[in-house]
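This document starts with one chain, in the form predicted alone, laid out as structure tokens.
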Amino acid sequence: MLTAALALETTALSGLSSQLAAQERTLKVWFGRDQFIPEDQFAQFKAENPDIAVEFEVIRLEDVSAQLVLATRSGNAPDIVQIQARDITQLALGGMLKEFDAQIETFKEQFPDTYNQLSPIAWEGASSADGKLYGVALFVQSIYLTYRKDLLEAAGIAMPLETTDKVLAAAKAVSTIPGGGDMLGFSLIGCCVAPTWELPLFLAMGGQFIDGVPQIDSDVGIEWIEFYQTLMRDKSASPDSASWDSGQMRAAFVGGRAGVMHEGEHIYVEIEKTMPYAEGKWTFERLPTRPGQTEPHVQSGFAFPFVVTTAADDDDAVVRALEYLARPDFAKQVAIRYQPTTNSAVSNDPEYLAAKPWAQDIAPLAASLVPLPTHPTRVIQIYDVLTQLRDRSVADTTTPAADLAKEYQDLVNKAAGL
């Protein structure tokens, strides 16, 4: 009797921990900002999955990926983390992510209708040099041109603009408004940022990337030098725009002060606060294009994937959140408030149409966004150098552009290990 009663204390015991095992699935999530955060804050994955515990936390976008390392080092690394997407390959590299093309299959299958509503860029947005997968890209941004249709018609400037001589003309004539007191016709970054404006205005212009490495020495580069300096000497942009970050760019144009910028969608919404689109005074198209060129147009864009690290052991767990996250109506939440989603569906939303009124317009330019090309282990040492060739491009408006493309070039390449 004795030896039956341990043996079912023991089976009791057994069941008792089995329960508690499946009840403390725990899964571990960084996201780069509070906006990419889910307003229900994942209690409504909690009632479907009562068994998986999501803990979150922010690690802003710029420390992520220095973060994720000493994380992992330490064991204390997520089990998803959102980064930019130029740092994937570096990532992965350094052994800190999960190849996860397997789990995307299940994903598919188990989720059918959530992964048929996803673009391509979601994937290509989470996939490294090599074409391997480690996750998906919910939400990717582009810069496009974005311009005061009052201002530009107050100073006789036929719409759209489409090439840069047209930009450049357009700057000069609104920063000339007879009255226009301080008026910018340009506003411009000109410090304390990764060159993330600049480089889609290289692709745009036709500029060619070799192995992650971008080819400034080239006619392409010296115009696209050339334009930074030009709207510098027209006096277009600000005397002061070789002190100013993204902050002041944006600040300049939302306050009224500027005439034409090159921004990411995300900020129409607080342009829409003061000028809303629908009063016809701002619109925005595609970055423009080297007058007469022949190479094809890009829109780049630049993607902020969930990719799956080696901490993480629970593959179902981890299939249902990005599912979670992915979904329609959590996508839109970070769509309407922030960053443009990669979740079709969201397109046509009523809500989404309302709260952002461009969404028509400028669906057809994000339809065909194309990664920013990337170096797959130096691209950091490659940005520092295109930082400091954009801060020179708005300080030195004598020294020729292609003398600075040469120069740069040299740093670029150097950079690169070449």
Second form
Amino acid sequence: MLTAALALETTALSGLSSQLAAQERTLKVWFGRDQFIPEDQFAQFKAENPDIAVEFEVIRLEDVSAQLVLATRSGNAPDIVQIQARDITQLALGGMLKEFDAQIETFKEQFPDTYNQLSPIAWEGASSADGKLYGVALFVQSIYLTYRKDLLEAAGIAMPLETTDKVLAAAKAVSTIPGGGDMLGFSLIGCCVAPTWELPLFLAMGGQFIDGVPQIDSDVGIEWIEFYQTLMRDKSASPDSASWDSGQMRAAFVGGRAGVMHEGEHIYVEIEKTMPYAEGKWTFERLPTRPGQTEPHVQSGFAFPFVVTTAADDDDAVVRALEYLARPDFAKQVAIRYQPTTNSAVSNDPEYLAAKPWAQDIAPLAASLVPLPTHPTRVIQIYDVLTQLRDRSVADTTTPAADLAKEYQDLVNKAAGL
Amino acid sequence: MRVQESGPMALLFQRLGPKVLIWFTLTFLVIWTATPIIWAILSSFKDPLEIYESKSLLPEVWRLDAYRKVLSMPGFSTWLMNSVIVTVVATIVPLILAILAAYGFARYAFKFRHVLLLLYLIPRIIPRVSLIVPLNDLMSDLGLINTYSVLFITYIASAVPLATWILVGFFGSIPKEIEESATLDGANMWNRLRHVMLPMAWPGVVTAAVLCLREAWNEFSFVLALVNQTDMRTLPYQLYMLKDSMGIQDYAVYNAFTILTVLPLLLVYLLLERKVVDSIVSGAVKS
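Starting from the form predicted alone above, please write out the structure of the form predicted in complex with its partner chain.
What follows is the whole complex; the chain from before opens it.
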């Protein structure tokens, strides 16, 4: 009797200890937004990997770098963190990110199907300036020229627009459509947030970066500044643009009060609610070039990669979690409700195509994305200056663009430590 | 030529002029301060796009969607509870400490009293942002990151100087003779503090409590820096999380969240305001 009881107890204890051992692996993930979290909250992952517990939090992309620094100092850093691609090099130099090239090779061998579905920018968007890989960029945003077809037709403007002079003409024409009321030609931002709309246009217009520093004191830079000044001078944009943040800029277009804007695809989800794409009222194209531009057109994107931190000590669990997030099923969920994915398998998914009727039209533009060049360590400082320049271009239409280009190039160079 | 001063208009102006001026000033101030609040309240009933596009202050259709969204957020009750717990502790504890400290500063003439009182202000003089990294290091060494303790310690430390300075003034204004009479009647220090000083300084205690309460309820930079777990967040932290520069900011939800965050504090304010007035009135009657 006693032996039997002891045997039972031993079995129970060994069961308990194996259960405890099975739960020993813990993975901590920080997402940049709620919308990036898989709908099943890792339930399937847990079913497939019962020995790995996943804890996740949302730390805003805007704050995540600072939070990661604090968390690393306090020994509380996550294993995987979603950041903005521009911060990779700086965080890597600060010893907060773990080189993951070898482990991504394991990813490739272990999960070839998922690996092969990912576009090159999935890896480029998770690499530092010196080409070292720190994770995977599953979601990449790009800015496209977005406009109201119906309004441009009414204004007698031929489409596609393709060049900046045509965009300016279209914006002016829309803003002066008879009976158009307070219709805006171009919905423009002039305040408060980083120049993530304007830099892609600079690149598309043939703008150059040298070691991550934009060369705005150049013919391209001057035309780029002139573009925004002209929109304001022509009264194509709202006179209040200087105080408009991204919300106001977007709402004017989504609310049907603007003819043109440059915007990311994730906002199309909102436009679809008020103006279904299938009705043909609006469309998009790549960002415009300069008239007669000889430099190649560049359609740039900025990624929100999942990178691995130096706190991660279970590479196998990290690889499994990254693969899980990269799977078409989960990448699709995010792509439908939020940011486009780099998993190419999603672009043919019927559910995705039904949810995003523009998906097939945008796919050729998205296929050629290159990461937006950034300075390895001084990106925040450079962006601060470019934000000031953007705001100034919208608010000050009298100072010649060449003077602004020179003035702000000096400031950008200083910000870059040159 | 003398201007006729005894006409009915002049008389009316003489009687009502100052009042009209006061009423005009007060009305202007009320409009000035209440407009943003009214805008926020009305916006919380609007459709998100309507907030940007409509020029009307009133909603086209009164919607409760934003409130539903906020109240159905999975962590709302947790964040509310966290705010309540932290605020209660960070109001009561600093108040007790401040009463004792202020009594000492006001009634005992010890060496370096004034210098010490000035040094008391240091935690409030140093910008919070510059405290974040050293505090984070210290608290992580103590293993307190992501705990209530870290919020209690930092909130209390920042509230005590404020409350002490307020109470020193109130205690100092109470005539020493009253306390001396109590001493003659046999009251020891605790009894004097409890039965003489505190009732007389009650408006000050309530004022200090309200300010501590407001500080703790609205505190943001410490909780942002010292907590990174969703279930440890407070309402101001979560309000900040609703800010979205990558999409169209849903100001309806943002404002609904703000109003629900402010509401408990507002109720406490209204409750305590009466107490303050009662205390002042009763003090006046006694004297």
